[in-house]
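The data below hold one chain only, encoded as structure tokens and taken in the form predicted alone.
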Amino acid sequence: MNIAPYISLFQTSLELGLISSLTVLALFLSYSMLNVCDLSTDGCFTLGAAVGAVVALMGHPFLSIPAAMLAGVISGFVTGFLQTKMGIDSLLSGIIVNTGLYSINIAVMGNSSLLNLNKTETIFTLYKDAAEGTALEGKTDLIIILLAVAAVIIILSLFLSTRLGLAIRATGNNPDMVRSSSINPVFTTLTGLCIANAFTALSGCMLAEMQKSVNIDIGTGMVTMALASLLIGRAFMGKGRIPVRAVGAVLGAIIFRIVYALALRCDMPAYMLKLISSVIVIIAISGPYLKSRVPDIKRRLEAGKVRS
């Protein structure tokens, strides 16, 4: 049995899972810590990919990363501003920004729905060329992504331990208490969403540069995938300390991508992939509830046997 295709499949799933885990970590901050379900994720992911690709096409592969993250910060600020200053519900704010970003992303990409980076230097191609003929040949993409994910986990864990980070966590738990403690919940909400969207845009930028292409639909379904991955990670790692939960979020993203890849290997029709994503989300969300109901179901079954 030839296992080479499966090894390649696992490495690809690992790379894609790690890249998408940056978006999962973004939702870990906005959804788990700040208690805001940011539905602008899909558009912000595409925005990061588009901005990063355009800057790379200009000949600045390293500058593409901070440029994409800055674009994400702006997107997060607009979402937070609509929510905190305009009185718009958080879910509706995300939907509005996500809708508007579609047009903005087309404009950023030069009125095109597709950008090709095949002849463009990216952070991945630069290190890939440098690693030729060494033990790291063929592994540079994975190493770069691992370093990025590790850096985000460390930054996020340290940030959430600071006074501002604790204020953000408190805002998510009890905004009324935060307001009575002379902490401005508007500022903490804006800050949390800006940082979260910066991570989302970073994820999009890295995926675009690794795949060497960007299309307008590159971010479609990312919020669904990220929420499912977040819940899968929570099921595996529980509700421990922040670094443990962050690692769980990354693990959830990898598991999601592996399951997704296995579905592709089963010659599943392309139009069924969205259904597979939905099923994974249903299992991830309902799994803990169904597990908690198992003892009650057993008791009812045993009671039924006794009566009969």
Second form
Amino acid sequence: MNIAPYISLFQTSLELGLISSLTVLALFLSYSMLNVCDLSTDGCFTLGAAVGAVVALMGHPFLSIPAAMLAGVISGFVTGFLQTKMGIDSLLSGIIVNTGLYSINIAVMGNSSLLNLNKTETIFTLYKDAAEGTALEGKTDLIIILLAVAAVIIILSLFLSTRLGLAIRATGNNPDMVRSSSINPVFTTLTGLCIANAFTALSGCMLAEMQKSVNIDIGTGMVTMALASLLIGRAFMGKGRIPVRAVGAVLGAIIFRIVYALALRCDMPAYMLKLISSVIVIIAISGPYLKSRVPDIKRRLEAGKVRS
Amino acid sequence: MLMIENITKTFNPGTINSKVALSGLSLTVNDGDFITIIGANGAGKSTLFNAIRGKFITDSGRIVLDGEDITLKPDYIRAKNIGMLFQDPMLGTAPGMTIEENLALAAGRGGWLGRITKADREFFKERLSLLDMDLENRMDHPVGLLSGGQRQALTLMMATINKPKLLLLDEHTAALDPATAEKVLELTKTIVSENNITCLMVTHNMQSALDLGNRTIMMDGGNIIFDTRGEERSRLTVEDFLIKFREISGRKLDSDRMLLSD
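Could you drop in the structure for the form predicted together with its partner chain? We only have the form predicted alone so far.
And the full complex, kicking off with our chain again.
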């Protein structure tokens, strides 16, 4: 048996999993910590990809990263502002921003729904050339992504144990308690969403630069895929300390990608990806609920037997 | 010193559900006062507390705390100087976070990017040991695992960790079992008197309303109908209170609950 294709498949899954894990870490902050399901994630991912690509096309491969993240911060701020200051429900404000971002993303890409980066210098191509002929040849993409993920995990873990980080966690837990600690929950919600969306945009930017193209659909379904990964990670790592849970989120993203790649090998059509992620989210969220209902259902069934 | 001047609040004004919750209430609380507040359901006791802590802004009138006009200040700004405990022990703490993390948020030391230091931990430990509930050895446990009484005691600790200018207690022992309620009340008395904290406490227990503190006010229809302190108060019995209420309000107080409840 030839295992070479499996190794390259594994490496690709690892790279894609690690890139999407940045979005999973964003949801770890907004969904698990702040208790806000940020439905602007899809649009923000595409925004990061579009802004990153456009800045790279202008000849600034390094600047593309902070530029994409800044765009994410702005997007997160708008989502947060709508739900804290404008009286719009948090789910709805995410959907509204997501819809608006579709137009903005096409505008950013210069009235086009597709950008090609084949001949453009990006952070990945810069190091690919430098590593040519050395032992790292062919591994630079993976190393760059690993560094980015490690940086985000460390920053997130450190941040969540600061006073501001604690306040953000408490906002998702009991906003009244945050107010009685003389902290404005509007401030913590906005800060949390800005940081989370910066990570989402970073994720989109890195995917665009690695696959050397952006299209307007690059972010479609990201929120569900990231949620699925988050919940897979939780199943593996439980509800331990923050750094452990953050690593769990990344592992979840990688496992998701590997399982998906294997399914493709077994002739599953590629378009099934999104259905699979939906089913995983359904099982992960409703599973514990259904499990808690089992005793009641059993009881009713038994009572029915006795009566008949 | 807390000065409340002629505050009013009407809920759902102009509708069929319109309710006058506070009708021109004025009250001056001196530093170090421990005032107990009694009154029937719907008398406006909790509404008065919510007006003071800024859950809503009053329709008219003025609230001045220690010389600072807080009438229009948002709740989280007022919280710097006002601590509050509710009947529901779940309201004051974040269940998914550890005891230490809850205390750190309440203490609010260091800047936004500051972290819990060793000195903070020692300080929290020392304070928690006062509760005598062994919480000082469980500082890394999530608060959600604690009992109602432990959570209420922790909330009391959090509300007073930086001495507040005013402590509001809204039947904070009513949801606890009698033994635990007794313990939390003892803790309250100790902490309030040792730190000389100015305190308002709503209670449904008329006996403890008379036993505790230095002044008692009775509320009805969104206003204060009776205010007693000093020698007059020390001579009053629960019976006298019930009679007083009937005289002033022209109604009979729902006395069963008040006499029987803890």
